[in-house]
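In the form predicted on its own, a lone chain appears below as structure tokens.
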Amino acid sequence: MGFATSYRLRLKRKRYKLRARRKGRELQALANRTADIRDGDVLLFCTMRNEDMRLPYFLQYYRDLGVDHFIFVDNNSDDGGAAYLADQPDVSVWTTSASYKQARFGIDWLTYLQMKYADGHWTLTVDVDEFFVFPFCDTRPVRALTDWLDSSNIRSFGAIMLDMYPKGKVTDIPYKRSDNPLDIAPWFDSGNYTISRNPKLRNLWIQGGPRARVFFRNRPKKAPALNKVPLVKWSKQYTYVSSTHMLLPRGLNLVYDDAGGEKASGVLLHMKFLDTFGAKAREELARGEHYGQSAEYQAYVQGMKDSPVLWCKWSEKYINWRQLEILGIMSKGNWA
């Protein structure tokens, strides 16, 4: 890339940071415990709306993984989730009734809080239905991974979003508060993925899985992106560009290959497809706060009318991270 492109990207990053400072005025602290954050703590950032049912297990999962402090932005929930979070001793939560869409789909809010609280910290940015899996996560905490990344002078860690689903209809098994969603939806597509590279920002663009196969089967190029960079050694100079799919500076997006070698990578187990999915999709479509005139949610609402079965004869049942490495979905690279 030439100097002109690099200069434009630097200006773009400055504009995003200025936007974030402005959008930060839309946030009101419901519980601010950031004074408890210590040097070296691993932080988790998340935006949410009406996710109270998912919160207990989500917090348990990431506490067990080794996250030290959670920072949430609640976008006008009315299900009690924000109050539940405010009672948690390791959670800080801000609320806003402002437009999710006008805040770059929540990224402006998180960028503002990351600039204030995450500088110098390893930071996970995930949704409430995403569960981070990394090499050796069954025996080592996330701090073991971040220590290794620090020692290897690596600032970011990539993951493919792996859509999980049940064997029968999505609506067959009710999800109850505090349930482990993996008990209901343990299946995934082991293949069916396409990969291209974004020449401007250097990230891979991955599509496929059951959403492309079922909801976007007639227009697979419109299927949601599955590439993410959820774990970053944060700096005030950084910003996400589009959800957590890519960042600036663009060097943070080089998470999958290095001079022909293989970098360590992870997976986000994406637990969208529970029995609550249809109602959630209809709610989000009615709000109209998502990317591209909510075209993704239009496809979900249309596709859910017949209560589809996402399972097929090529589906794999999740066992552990080693299975995913054997399938080529993630890699431990040279971390031993």
Given for the second form:
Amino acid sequence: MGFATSYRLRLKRKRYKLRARRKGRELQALANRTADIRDGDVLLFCTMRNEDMRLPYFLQYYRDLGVDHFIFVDNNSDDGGAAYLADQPDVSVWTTSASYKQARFGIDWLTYLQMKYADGHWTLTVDVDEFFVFPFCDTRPVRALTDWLDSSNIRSFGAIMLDMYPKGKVTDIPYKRSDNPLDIAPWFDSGNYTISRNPKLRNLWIQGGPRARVFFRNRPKKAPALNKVPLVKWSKQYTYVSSTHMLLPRGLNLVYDDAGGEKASGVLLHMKFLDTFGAKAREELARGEHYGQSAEYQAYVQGMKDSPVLWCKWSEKYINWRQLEILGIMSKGNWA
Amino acid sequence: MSTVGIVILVHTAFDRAEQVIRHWVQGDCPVVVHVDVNVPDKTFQMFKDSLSDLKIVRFSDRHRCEWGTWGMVAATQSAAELLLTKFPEVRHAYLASGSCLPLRPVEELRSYLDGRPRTDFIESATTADVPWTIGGLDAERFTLRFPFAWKKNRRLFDLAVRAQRAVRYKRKIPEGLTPHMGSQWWCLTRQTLSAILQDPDRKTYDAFFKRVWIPDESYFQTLVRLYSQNIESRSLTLSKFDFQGKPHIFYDDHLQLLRRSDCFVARKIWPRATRLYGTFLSKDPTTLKAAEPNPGKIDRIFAKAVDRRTLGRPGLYMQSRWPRHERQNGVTSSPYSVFEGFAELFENFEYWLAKETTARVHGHLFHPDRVMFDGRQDHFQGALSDSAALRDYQPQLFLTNLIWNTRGERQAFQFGPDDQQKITQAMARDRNAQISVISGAWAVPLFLSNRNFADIRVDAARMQRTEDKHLKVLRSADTKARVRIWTMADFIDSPMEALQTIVDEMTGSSVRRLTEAPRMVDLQGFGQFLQNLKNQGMHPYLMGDFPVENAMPAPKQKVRKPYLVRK
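Which structure goes with the form predicted together with its partner chain, now that we have seen the form predicted on its own?
What follows is the entire complex, opening with the chain shown before.
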């Protein structure tokens, strides 16, 4: 793990940045309000396709959290979501019909925009089905967290993806526009996660939860990664490597303590498993625009046919962040 | 007519500073403000103008206040001198920062100080007695030189320290001074403060302290010892530091805590904590309290936070806690029991054990086909799955997850040579593991089975090899688990004694006697079975010595009989 590796990673980062510049040309601005961004604003970056149903609640949730400006990339939606976003006063939207897969699953587009607009800002990068929870989020805005991170000289903040699901079949309760998905899918797995360390990029690789338990119970190695680093004090030098699982430079991936202590961390409530999921999985499989020949989606389509109930007797019902803290899924660290 | 004057050091969040200054002035306290020279002149001028309507606010000479440098002391000196000359009625000078928030009415502070007119409130302890030093520097703060900034050039800073230690370099401390340290926020009487500021030797002292590291925590704290008649070594300002030496910050949700603390001033307040500023700066006509400050509860909360950050929760593995091997501080979170050979030797052992101990008793958790949870459920606490593939993916995390998920309930499970063996090392290293082994008992099910002897022989050889390897790990020098190993022959010699020991350890008491023995399987002919294995060329040695004729010598059976209550 010497100089050579560091240098190779540096080259890799530079390559990604060049790539992002090239891919940035595919983007077309629908609404550019980035001139409104003030020093110290917390920004949110998101790429999406046909998620109009989820957008109103998503925006409301993050506005309440204290996000100041949203930057979206719309990948060729045909459900009116992009137009809806373009009407929002605190949103900037770009659109593209280019390939999601060819853009490193949207990361190239976001890297380009982050390079341009996020330098020096605390930046949340999430999907429309991810809801960020951090210590004290019910009493303190996200700005309190970022100010604290700043004063502690911390540049990145980790949050595990926690898959949420309904009690009955995933398709039992229909999701309507503007609904809080947490009302439909408040259950989660509290203690079946596995962890290993990626020596090259130094991030932890976390798997488990209902997806491993139900869809990958015979080949756990293939289960999707749950570790994420969604909140970063952005610099134009940075780039995400694979989704928001890890970053370069790799120092940003050290969101855990390896001397026995606990660093502060949060959770992304992952609201994938709503009634819209089956249709979405089939659509995504047909598009073939996802990671590893969309193997994950193949498993879902297969799994949804046989047994669409993710709930089990030992599932835990979500109450608040303190519950997640006590269960050991996230940590306050030394923030009090 | 006021007897309390305030010195405020400001470098940021000017709107909040203005609010606080107005609050002090409304309470008739004269205020001297020091603004960091790093603040742009325009901002400074705007800030000054915003306070220009207040008659008893003065601005002192500006100094550069970098953390850990002399500037902070110089700023305090200038401002304090100004306060003492311009406001002759001031008897106590209170040092605060722009992010300090008064928690109790000014009137209460004044009457508190009026009751103690000769007391200096300043935390001041000798270097040997303070636990809060950063970077392990206490006495050396005074005797080394610090040419590099700790925040900006940490490496050079450390290098310089090490170099000076290596050559045993030491500065001389001025005659008569005993280094003391403490919180930089104090409240001193005019007498003491002016004595320090007008000391004929001040030049010498200043020159010395200019080279001390973080002098704002030691300058007044040391000099006060020369002049004060009555030192109360505590700060009236509630200010807690975390393990990196930066102050804890208060937010809106600390409101009740702060209110109940009865402290006069708290630091540091998040500038956007609107509710805190709104509540504590409002002029509500509460009756005056004479309560002593009592920050105990807040202390505990912050101390806990530091523990969480530095020690973490043992046995928890998660996204922000992934300790290296040697720093694990315990493999699992709480004690558990592993039984090897018991379920083979006794009928319904799991049921019996659960009844005797109230522990949660599982079957073979590491069974090759399936995780045998208590009641053979398909899921268990924490939504752990019974899938063997999921468990074997990372067996150690399966175990640590199980123990973590069931905090508060003791877990017990069966283990044997047919189970997934990868977990052995982790259990052996684990202080929380209580492992009891009846070696060779795996032969009992073979003995009872209705299979071809050739197959039995093959299995017996394999299982003996596996268990032998397992026992070697348990017996190795770096095993931390509580291990007890009996050969099967030894164990059935006096089973109750052994069981009593194990159960006592599990339940933590030695008062209760076991009332009911588990029923042992019928071992008639077991000695012959072992002899047959020997005759086939396989040498079974882990079960100890069994006589060929009768597994149980006849008199022994009689001894055993009283326990067989259900027979």
